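Listed next as structure tokens is one chain, alone, in the form predicted alone.
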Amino acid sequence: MPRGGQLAYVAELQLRKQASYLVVFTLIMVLIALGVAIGFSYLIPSPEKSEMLYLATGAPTMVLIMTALVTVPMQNAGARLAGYLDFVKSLPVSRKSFLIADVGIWAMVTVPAIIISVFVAHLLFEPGYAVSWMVVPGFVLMVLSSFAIGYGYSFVMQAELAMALSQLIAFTALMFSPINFPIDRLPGWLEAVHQVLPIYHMAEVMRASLAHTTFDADPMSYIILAAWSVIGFFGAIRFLERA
């Protein structure tokens, strides 16, 4: 089967399997994005525009994290326990085609939530968006890095451990990651940890893409995200290609 035909076949297979809940997950991500952009503003007594801009640009990042690093790993862990991934491995198609198709489907789930949260935040708060030409390549890089990590650890780790780690990531990303606030508010040791992990750099790239006149992402952020993309997909592909 030609590579293009394989990709279309696997994409159709995954869409049929996931069709019943993809719409639900899309709506959930919309609510999460609006919860960050609007709900968190109630925690700030007199929010300034700079603070609202952190929330408005942090919401899209949170959508990617909750989809790629939490929801997808839980789905993959469940698929492993149910034997579905063994079925996928038995198909006469490239394992990379499965990975590409699945990432594409889940990446599309994030798009409505990101667009809606940005639009609603602009209408309610006028935080000061200034969309950069880097918004598309930046989004692609964030998608690759976040999904690479999500697929990587959910395939490499035992299914039960992957489920537990996904919940830990959800909690730490929401409460202890510099997505909706500046990194210098964190203790020094936690700031140093985030300089290595990808979540902070995802937030930096998103901020620079949506508000480039206010925020500027260091080139190292792009390099670190690219490195995590390679590491994550390498682990995921090794697992899928293992007999």
The other form holds:
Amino acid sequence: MPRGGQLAYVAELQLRKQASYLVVFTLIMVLIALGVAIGFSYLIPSPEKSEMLYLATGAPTMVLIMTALVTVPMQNAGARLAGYLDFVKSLPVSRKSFLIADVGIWAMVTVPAIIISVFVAHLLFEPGYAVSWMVVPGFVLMVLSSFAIGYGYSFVMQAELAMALSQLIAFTALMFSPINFPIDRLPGWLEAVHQVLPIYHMAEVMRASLAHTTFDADPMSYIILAAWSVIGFFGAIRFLERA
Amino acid sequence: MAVIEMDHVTKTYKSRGKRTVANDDVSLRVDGGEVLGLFGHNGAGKTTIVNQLLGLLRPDKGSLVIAGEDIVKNPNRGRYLCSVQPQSKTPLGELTPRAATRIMAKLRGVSAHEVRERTDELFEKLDIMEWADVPGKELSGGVLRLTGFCMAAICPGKAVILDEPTNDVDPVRRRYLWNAIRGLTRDGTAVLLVTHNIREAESAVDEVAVLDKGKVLVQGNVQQIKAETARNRMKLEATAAAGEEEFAKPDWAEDMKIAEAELTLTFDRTLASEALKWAAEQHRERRLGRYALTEITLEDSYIELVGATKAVSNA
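The form predicted in complex with the partner chain, contrasted with the form predicted alone above:
Expanding to the full complex; the earlier chain stays at the top.
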């Protein structure tokens, strides 16, 4: 395991290298979250409370996806092309500490957007939030699974391909994934695909934590997210430790 | 005592069914307190050696030992035992040279007080103090490269690997850098220096290894290698004011080359006075510009060595 002191220095390295950039991304994520919670309601002619609740509980999931599966993989692919990851790999520290520090930093980027969007949506629409204690372990699980996949694919795939995939994920997550609407509206085959992919399960867990009186998450959702966490981090660590 | 020992290391890259032998039975040794200059053409396999020592690549065959530890068995130990200045400029982003150097020192467990002192000393030595607190993204390539050196030199450990440290650095600061590289060896650190700047490296290195197409062509002491290739020869260097066709090789010269208006004649040193007389005459007739009689340099030896293999492979 990485030593605590070293982890702090690696975190400092990652944080100070891109401090103002991280602030900008924090603000962009706030905009994306508000865009989903408020902006998407314009797409629906006369939204009912239940539909508003879908959007309001979908926004935080969207923030995690845009950060962990789109922004971070873009960053990683760029860092690989610039030779920065080789530099990181040559540092006299456990390479896992780089992963832990980086996930921690980027997870913090999502927190203001999630809190602000929930707060604003509540003030504007009162869609029926009911925050459960599960929100904390649920958030941790969602962070782990989404970042595991983001780091995993951006390390395992060719850098240019990873960049392209991140754009595809951004588009499909916004338009065609059951984050902002019920999964049964999708055609059967796409529904089946989403039963395996983590996006739908992340949305389910997020909904159950933010509005537990209205939504339930199947235990299977937690298991699938845990499985993706293991697969993703295994791939990312294998890439980092590979000699 | 040997700090870095590479024995019969072979490394092959495979890409789309094509095999490239990057290191072919390479054996190298760097002693403590010594600088080994590793020279070779582009793609000769120099950076592959560096990456294997750091545990970023695993050799197909052979053994790698750093400070008595087996790096093939424990590739993770390489980066703890060696500090490195990579060939690519480290993108510092918003980090300042001072912050980047401090973090590297802290990772190697240097105390805060010592970090400050050593950072100041290094920055002053390389004359980059005025950029110490400027974010990396605003720095020029040369200052970034020098920062990379400071990051490796702040707490050098058993061995330091410098991969083309003088690239992009201005001539004045290059001199400071060569001094600083020499300074690293004072407390017994072994330095592996990869460079194309052989002319300047000559005064900073103790031993030399020349790599050619993945193989070690020659390895040994600088003076010894120079003596072997230069034998008893000297050279006359001059700028040619007349066209190439107007020069005929004088009898006393062994070899004459004219390239880009630069005339080089090699000859036995007992014929130096004749060479000088010839040059003065040519100068008077305005066929030569400035001229000088010099010793054969390490770079000349290198070009002769690498040129010889080319001639053989073309034959």
